[in-house]
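Here's a solo chain for you in structure tokens, the form predicted alone.
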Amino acid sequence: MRGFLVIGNKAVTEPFNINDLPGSAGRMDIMCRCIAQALFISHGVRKDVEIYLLLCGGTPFRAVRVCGGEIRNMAPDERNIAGLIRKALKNSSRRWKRSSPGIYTATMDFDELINELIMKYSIYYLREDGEKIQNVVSDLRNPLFVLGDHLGLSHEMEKVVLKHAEKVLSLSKVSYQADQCILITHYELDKFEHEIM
């Protein structure tokens, strides 16, 4: 499995206006693009990928989990994905609750989510000043990559990630958009996997 965790610093935690994703929805457009880049390939879906969003634009925080191997009726455009997230946010359970195939939500904070994810994945923090991902791609087993939206991670969140991360990895010294980071990470892992096949 591959996983991604994206922090949406302003992303709202309640159902939102689908016509204003960058504004009143707190840059939900970024979250939707991250889901699309994590899961979709030409004419298909990556079945071995999960993406987690932590929506921090309300209290309490909300987590969204999207499982590539389970999703149905999702298209790679922002409006379609936003509609499915909006539907998911109608649930307010403390535990993961399915809103549609492959899409789950739960009310949890950052520490709770990370503590759950370290039981399933090896954690890697994507940051410009880390070690080049190309140098370690052969060693990545069951990775989950943590990254922030356009605002990055708060100091408190970064401390928690650094405590649990196997490594801090860099895709480039250039600051890419979050969805671009996901695409580049897939490219590096795909390239290595196809070279050894």
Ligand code: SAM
The other form holds:
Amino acid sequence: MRGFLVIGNKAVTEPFNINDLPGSAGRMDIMCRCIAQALFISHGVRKDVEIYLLLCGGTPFRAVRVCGGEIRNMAPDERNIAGLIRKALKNSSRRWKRSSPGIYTATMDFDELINELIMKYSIYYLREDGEKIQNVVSDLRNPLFVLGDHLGLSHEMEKVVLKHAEKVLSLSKVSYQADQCILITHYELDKFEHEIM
Ligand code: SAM
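Alongside the form predicted alone that was just displayed, please also present the structure of the form predicted together with the named molecule.
Zooming out: every chain and molecule, the one shown earlier first.
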């Protein structure tokens, strides 16, 4: 499995206006693009990928989990994905609850989510000044990559990630948008996996 966790610093935790994703929804457009880049390839879905979002623009925080192996009727465009997240946020259950095939939400703070993820994945933090991903790609087993939205990670969150991360990894010295980082990460891992096959 490959996983991604994207921190949505301002992303709202309640149903939002689908016509104002970048504004009143707190850059929900970034979250939707990250889901699209994590899960979709040309005419297909990556079934071995999960993406988690932590929506921090309300109290309490809400986590969203989208599983490539389970989704049905999701299209890669922002509005379609936003509609499914909006529906998921109508439920306020504390534990993971499914709102559509492959889409789950739960009330969770950052520590709780990371503590759950370390049971399943090896955590890698994506940051411009990390070690080159190309140098370690052959060692990655069940990786989950943590990245921020346009605001990055707060100092407190970064401390928690660094406590659990195997490594801090860089894609290059250029600061990319979050969804671009997901695409580049897939590209680096795909290249390696196809070379050895
Ligand atoms: N101003 C924000 C900051 O200083 O953190 C920029 C955030 S950037 C748009 C979004 C996220 O993508 C970052 O938090 C980081 O996790 C990741 N990122 C961006 N460029 C990267 C790179 N070259 N290598 C690794 N991660 C990168």
